[in-house]
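Below sits a lone chain in structure tokens, taken as the form predicted on its own.
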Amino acid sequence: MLSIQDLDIKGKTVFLRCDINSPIDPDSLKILDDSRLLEVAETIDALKDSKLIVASHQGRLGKSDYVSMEQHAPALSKLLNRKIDFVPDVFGPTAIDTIKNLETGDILLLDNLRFTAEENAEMLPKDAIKSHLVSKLAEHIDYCVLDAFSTSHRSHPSIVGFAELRPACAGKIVEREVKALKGIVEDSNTKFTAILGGAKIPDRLKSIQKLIEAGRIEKALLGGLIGNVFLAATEKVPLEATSIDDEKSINTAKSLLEKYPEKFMLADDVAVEVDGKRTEKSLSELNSSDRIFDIGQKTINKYSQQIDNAENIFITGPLGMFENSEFRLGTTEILTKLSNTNARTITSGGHLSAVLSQLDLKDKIYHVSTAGGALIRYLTGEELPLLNALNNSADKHTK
């Protein structure tokens, strides 16, 4: 695939599809970390002689975090010390106005993507040429770089369509991904000990059925929302402490369970809050009025071990409710015994990427990713449209 070297930008109109969905408060509706616009900040600054178009989602409909980015236009000037310039349109009149009159060194943010419908749909690159978003913007814009690495696995009109109309590259985000895993991706012995958390139940059931059935896992050990999952699977404790209703989730955990039971590590002891303080107990301590938020010190104990004889370890989500201080600890000692390890070791998603900022430790890991889902497929060897639209485009363009 191409990188910016490859083209000639300056002067020219540059459409960036980057990722800076940031976590938001459900309150406040503000951002609460700004970890992937710090992480984008490198590749726009490589794109400073273009006329430049930033594009990004934040959030999926229906939920807290499917908000404007007009809050992320300041944020990212204030990261870059350079103005940049925010319209509340994607691809209507106000936006293509704005666009045909930038001129060199001037940056614009477009709205949020998904609030077009069709940004919220995966469809193959022909399809998507013929989107509204697509066809609309593209006659504009000369070229499109491409740094969503952590969307990388979504076949979304804005990663598939403009690399079919204008040549295509890769952002430096998807350049240090690619450079950093391609050759764990292209062993197939390389096997790891898996460290699985975070809330996002259905897409993390399937990354480690995807995970074991590749031959990647040698041992998954589990916390957070999708720990819960797997002791609620277990029936050993009460399904109402577990916080779980979805018995779908329970039933494919359940399954995963039986199918490989030599694979999971779950939690002996758990911390859940009694008069707003942690407080830790054993799976057989627990009644129906507790709530789990986080694996407890036995855990992490018994965690660290496998850790111990790991020689590549993975880890995805925080292990419990992070975002509350009584219930940072399995996070934060898990990521702490990582920094220590001999092993070579990966981190996903931007939660885990903002504790290492936070605890200083991002120089002692391997490869920090802001990815989630993408950076687990990727692991497995599935092909991702984004890089199958690089690969492509430069194809198409370097014949």
Given for the second form:
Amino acid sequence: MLSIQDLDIKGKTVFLRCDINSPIDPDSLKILDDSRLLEVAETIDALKDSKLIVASHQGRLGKSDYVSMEQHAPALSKLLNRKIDFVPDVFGPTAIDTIKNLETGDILLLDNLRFTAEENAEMLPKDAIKSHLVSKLAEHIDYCVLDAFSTSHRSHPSIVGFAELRPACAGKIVEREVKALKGIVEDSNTKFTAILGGAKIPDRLKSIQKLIEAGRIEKALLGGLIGNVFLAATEKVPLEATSIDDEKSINTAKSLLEKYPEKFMLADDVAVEVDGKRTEKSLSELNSSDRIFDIGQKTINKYSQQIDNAENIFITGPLGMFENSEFRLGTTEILTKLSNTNARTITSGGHLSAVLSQLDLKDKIYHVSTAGGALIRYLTGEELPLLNALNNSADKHTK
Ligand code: 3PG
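One more: the block was the form predicted on its own; return the form predicted in complex with ligand 3PG.
To see the whole picture, the full complex is given below, headed by that same chain.
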């Protein structure tokens, strides 16, 4: 892969595809956590001598986090202490006119790439170059910097298209991730104790299956909403207590439990809310008016023992509703445990990165990544469209 230093970006128009997709408060629609903005600051800084176009997606169509990037511009500007302009457009006349008028040192943030239909579709690079998004913008750019490691598993036009038409290099985040993880990924003997939490259920189920099939999982320790799907699959708890009504996911979890029973560790006790307070219950004590919001202390102890025996540990997603202080315990205790083990520890996703910062434990983790699904796919050894695009571009432009 080429690096920023390999391209003569001075005075050139550079398109930076990053991932500043951030958690958004469903009520206020404000950014809840700026980890990804903070992280991309280094790449933006390294491109300060160019005319810079910054672009990212935000949320998914139909979800409450599918919002404009308007507030990302001032947030980034504050972190970088640089002026960042925003256009409420992606490749229309407003965006193109503004791009044409950029001066060296200017930074322009485009609107949510997924506001264009094309960016919601997976496509091959040969088709991506024909998309309006890529063909219209590419006319006005000299180089492309790909730094959206956390979206590297999506073959979307902005991820795979520009690199076909213009020389492309890796941004700082992609370089850091690949440097830390390439050796681990390429060593097929590496097996992980995977601690899986969070709420992206269908994605997570696919990832668990892929990790197991790739022979990468020693044990999968579950929590969060994905843990609730598996608890529902065991039929040992009232379905209402899990807050899961997605039968397809429950059936997938059932078949995974049947096929690989020795791979999974599930909660034995959980935390529910009673009069606004955390109350721990064993699974058999749960009734249909309870709602599971965290793993309980016995489960934390059981998972901690497994952590003591592991050489490589991978954790993705919070293990409970960590936004509420009553239900942070599972997430904070397990992260604290991980910071004290000799195992090689990898944490995945913006939420865990934010909690580690709050606990001041980031330095005690082998690798902290803000990537979620993309990182899991990378660990399975699967090829990632963004990395392929960078490798192809390097082949083309270094010969
Ligand atoms: C992420 O948060 O995992 C990335 O931004 C990718 O988002 P997606 O899962 O909606 O494609």
